[in-house]
Every structure is written in C-alpha cells, then in structure tokens.
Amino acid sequence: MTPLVDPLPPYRFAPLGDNAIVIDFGNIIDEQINKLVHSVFYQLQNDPIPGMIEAVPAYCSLTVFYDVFFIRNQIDDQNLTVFEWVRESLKKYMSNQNIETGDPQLLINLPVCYDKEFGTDLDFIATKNEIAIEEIIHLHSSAIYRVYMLGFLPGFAYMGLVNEKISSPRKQQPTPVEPGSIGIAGRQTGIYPFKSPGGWQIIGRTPLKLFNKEKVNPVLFKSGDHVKFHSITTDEFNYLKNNPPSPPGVG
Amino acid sequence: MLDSIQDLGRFGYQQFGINPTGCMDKYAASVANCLVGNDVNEAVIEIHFPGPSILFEEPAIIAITGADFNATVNRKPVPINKPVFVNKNETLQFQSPKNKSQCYLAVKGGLHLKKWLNSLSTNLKAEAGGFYGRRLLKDDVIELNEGQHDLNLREEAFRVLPWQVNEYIGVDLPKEILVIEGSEWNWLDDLSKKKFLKNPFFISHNSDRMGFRLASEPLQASGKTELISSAVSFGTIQLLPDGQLIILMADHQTTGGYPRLGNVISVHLSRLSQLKTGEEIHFKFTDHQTAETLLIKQQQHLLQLQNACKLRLENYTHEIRNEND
C-alpha cells in the first residue's frame, strides 16, 4: 500500500483543557491532511493509547480525550504531567504511523429532491452566482463528496468540496431548517439530520432518515466515507419517505 | 432551565457528532450517588428551581446535593448532603432557592431506565437517552430499580440517616475560575488579553445547559481569519464575533469554529455550573500540574467517600434488622 503523505506534514500538539489534547495540522481544508487525520483516528480506534476516552476527528485536527485519574495511576514517572505523558505517547504513535487509509470507506448514494419547495435558497444561489438552477443541481449531484467530519448536530456530516460555481456564503442569521435538508456553505455541503436553526443555503432535501436512535450505530455516515447525491422528483421523494429502503443509501 | 435525567455523560460517540451531555455539576451528582451507596455514574435527576414535586409511590433512600432549594418531605426539612429515608406516599418538594443553581437527586439503587449508547444521560438534540429523550414533565412516572426494600423500613416515616459529607470540596463559590490557555489565545490583541485576565465577567441571562454567555467589555481578535471547525469541550471559552465570550457547558456541540481562548479546568466546572445569572467570575491561567493535582485529589476523595458510605449503609442496615428482630 502506498503512503498517502510522505513525510508527515508539520503538526503541533495543543491542550484542550486538562483532559484533552489536539493534534493540529494547521487551519486548512485539504483532502490529504484530512485523510491523514482519519488514518491516525482509525488506528487509534483499533489500538488506543492507555486511558484514552475517545478521539474526535475534524478537518485538520484530531482531538484525544483522556482519563487523567486512570493515567496518573498507570505511569511511574512522577516528573511528567499526565498531559506530557499523553503527548509523548502520541508522538511515538505518530512516528510509528504508516499513513494508510484507515477504515474501509463506504460510498453512500443519497436521493435528493431539489424542488424549490425544499431547496428554499436555490433562487438566492442562482442570482448571486449568475447560474441556472438546473446547473446548480447538475453540479451538486455529479460530484462524489468526502465526509471530512461530523459535528454540530448528532450525525451532521461536513462534506466537500462543491464546485466553485455553486459555492455560497452562510446566511447572516440562522433560520429554521427541516430534517433531511441539504445545504451549502462556502465549498462545503452538509445535511441536517434534525430540525434545527441553520445558516447554510438550503438546496434540497433527502427523504431518508439520517439518524435512527434504535440502531447500534444511529448515524448513517462516518468520517472518511464518500457520498453521491442523485436528483429525484417530488413523487419519488414522497414514495421513499413512506417506503424507506433498508439500509438507507448504502451502495 | 429544564429538569432532566443525567449521569456522568455519554462518551465514545463524539466522532458522530453525538454530544456527551451529562450532569452540569458532575462532582455534586457523584456525591449524591455516594451518599446512597450507588456507583458515581448512576443516573440522577438534575433539578433547577422551582423544581418538581415528587410523590414516592414506594419507599426510597435518597440524597440531595448541589444547590440547596430548601427541600421538604411532608413539610419536614430535608438537609442537603445527607441520605434520607422517604416512605411510600410521601412527597418531596422544593420550597425556595437558598444558594447555587444545579440540584441533584439520587435514589438508592438508581432509576429504572434503558441506557442509550451506554449512558442514561438525556440527549435533547437526538431525543434519546434519559426519560424518553426529553425533559421531565408533570405526571411522569419514573420507576426505581430493585434494591429499595432491603432496609426493611416500610413502617417508618421520613427520617434522616446518620451520615453526611463533611469535607465537601466545591461547596465554596469563589469567583476565581482557573483556565488552561487555549489554542487561539494569541489571536487576542494585547489590550484584550489584559481585559480577559483583569475584568469581571458576568453570567448572562441567556445561559443554559449548552453554554454560559458572559457579559463584559468586548474583546478583540487581531484581524485573524475564520477558524476551521474542530473539537470543543465542556469548559471551552470561545470568543464570539461580537467580542463577548461563551463558556461551553454540558450540552455543548462536539465541534466549533470560534476562537478558543482557554478551557476551564475540570474541577472548576462544578463551581462554574452552580453560578446564577448576574454572578461574576474572574479568569486566571493555570498549568497542567495544578489542574491535574486538583482533579486527582477530587477523584480520590470521591473514592474514599464511596467506600465510607457503602460501609455506613451496610452497618445501618444491620442495626435496623437487629432492631426489627
């Protein structure tokens, strides 16, 4: 297997309070950096450092939460703080890293109805970007997106990157957004699993349920997955809403 | 604020955007559980004044910690930080707010609820966990776990049991909040840095379980660009675009994109969470050595408390049995 990044790009460690540490690769949205974040993340999931509570991958950082009391009782070197011990453990971990893609990634196909009834901000983007609505739909549904991270709401996937021609700014004030709504912010695209206030420009809606609390894993996406949208009619939307496929979207 | 079922939080799912939730004052909740012989992570009811009236349909041993709302059972006062026996058909009420804001009710044996993703904490966003994933409402009936009747006190009326928490770290409410420096601290201009460390910050009225908004002289970041979203934590102090601060609390989102000036140390989250609207705090930077030492001391104290209370409860049960024989 070929290394994705060779050598390791520069990174720094920073504390997030007294029980978490951030491995920070800079302030950048970059596919290679994000792959590296996921690589470290999935390897830590399979082989956690002692006392790790959980790790949270983001665009260009990985945050590791740890149990201070547990680690203090494990380590002999009283000269090191727990923070320093975790930092040194992760440093060793990083130098041992063979940077491969981590977990097997899924390609998830998601039906989206881009009707104006659901895509309430299609007109805004069309006017602002001087582009036909059909072209927005075509551009949005023809690319394969990467799930860079999940956050904000349970199961909210930050995906990218959308074509520059349909890139659009966030709203000044958040407005109420319906569950399943697909939005664009900058060159990111995302889906709201729940009714929520939201600042992204809404271009359509999926009839599929993105969050199911009854499942062992209630969230449809995980970091590193790929997502492809396909355009459906209002009739198809209503049909799928009433007859959800199982498992939804996995292709 | 709302009353809900919480434990010490749901961890391992932040990678999916599922926030940990859990008690605002984890220390007070742990103490409540210790007093009635439970594990520290047992689910408790987090109560804010005016709070509910709770009718006990079966006898129970309970403890109330955190905020003192002058609780009574059938008009008899219930002291905080002591276990009490409540008989069948007696009613627990909260009369008036004496101090602090987060009150915890633990019941011996715990509440009979189904865990969601390994935790009983209520996640309001996902409408899951706790009591049907929602806040508690009038006429809700919460079942208790087995193990209520082993004291054989069925014929007794309300009584206070003979043990309590003496050394209660966190009962004091000094204004000083210790903070570990955050990644974007140096985004502040020099004047704002001085203001952060010198000025008082007041808990604003639009504060809730998600975050405490603070009111003070606005701070300024020195012309930096937008921050790309990354993980945040309980206690993360973020700089909002209007120059005001928010401290993320128990129901915080998993990720955020505002500059992180610092993080309140774990042990001081308890005192912070107990503050009320209008109360003032001051920030002071500290190091990992200090923060970790305080946290470890607190954990050790809880372990000792847990063991001591279990022993007292066993002895007490034994005495009562002998009396009854």
Given for the second form:
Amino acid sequence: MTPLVDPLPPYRFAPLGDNAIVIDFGNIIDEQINKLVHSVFYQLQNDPIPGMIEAVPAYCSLTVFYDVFFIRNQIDDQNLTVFEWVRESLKKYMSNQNIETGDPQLLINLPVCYDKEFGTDLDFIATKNEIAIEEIIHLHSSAIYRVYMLGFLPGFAYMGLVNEKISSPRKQQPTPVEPGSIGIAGRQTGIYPFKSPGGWQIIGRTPLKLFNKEKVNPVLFKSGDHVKFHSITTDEFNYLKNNPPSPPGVG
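Got the form predicted in complex with the partner chain; could you also share the form predicted alone?
What follows is just the one chain, with no partners and no other molecules.
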C-alpha cells in the first residue's frame, strides 16, 4: 500500500464536553489532512468503537460522540476515565492510515449563473483584486473543488481551494443571502442551501435544490466529494429551476 500521509502528521486527542472527543490535526486547510480525517471517519463508520453515537468530520479534525454510561460499564480498569478509555480505543485507527476508505467520491457538476443579478459581490471582488469579472468566473468555474466539510446550515458545503487571484475576505456585517447562492470567503467557496444571513462574497447562484427533506439522503453533497461549477445563462437558470435534473447535477 502507498501511505496516505507518510509520516503521520502530529495530532492530539482533546475532550469536548463530557461525551465527545476530538482528534485534532491542527488549524489548517489541507487536502491530505482532510483525506486522513475521512479515512478515520470511514473506518469508524465500518467498525465503530463500543458506545459510539456518531462521528463528525471537519477540515482537520474528527469529533466522536459517545454514550458515557454505556462505556462506563465496559471499562475493566477502574483507573481509566471514560475519556481515557475512548482515547485508547481510538488509537488503533491512528496507526493504520494507509488508504482512504468508505463511499466512493462523486464528481458533482453544478450549474451556476454568474450574472450580476445573482453575483451581487462580483464588482467588489473585481475592484479589490484588480481582476476582470470574466476572469473571476473563468477561474472559479475551471477548478475542481473538494468538499472538506458540511456545516453552518444543513447541506452547506465548505469547498476549496479557490485561486488566490479571487480570494476575498468575509463581509464585516452579514447580509441576507438567497438559497443556492455561491460565495467566496478567503480561499474557500461554498453554497447557501437556504435563505440566511451570510458574510461570504456572493458571485453567483445555482438553480438546483441542495437540501430535500423528502429524500433518504437529503443533502446533495457529502464530505470528500468533488464539485465542478459550470456557467449558465439566466434563461438556463430559470429552466433548470423549474425542471431540475434527476439526480441533480451528478456526473
């Protein structure tokens, strides 16, 4: 096997309240670290530690929630706390990080209308970065982005990394954002699944519905997927809004 990360980067275990533990690789946006996080996540999905409730992957950390009372009854060594027992149980997953396992990654092709009607902050990015709007659209839509994590809102995908030429700071004050809006914050790009206050610079909007509670898997994305944006016209936006593809945007 070819090691996913060799050598294994430094990490630490930290408690989160009384019923969770965090495996933390530091404060960084790095694809290899994120793959490592997902490798541990998928191993736990396939072979959970006793008493595990759920595991939640993030950019560079994995949080494992557990049943304190169940685990307390599993501990033979009374000198161990619940946290210490969970920490020792998780160490076996940290010694074999050779391949990323779990569900196959998807490449999701997502239509985006970058017209100024939807890309309300294109002018700001163009002025601040001294770049033409056409170049912003080209750079944003020419890359393939990794979904590093989901959060903030159900189905909100944190993706990256955008080209440095279109990197933009968050807004100082949140403003109302429409569902499907695509934004940039730093070198991240993301999509708002619902109407919400938001501080990202908005550059376009997708007509696709990103969260559907009627489906078994209500969220279009999952962590580890890849996303490719492609530019569409306003007419195409309106057509897709009323006639969404099925399954939406998956290639």
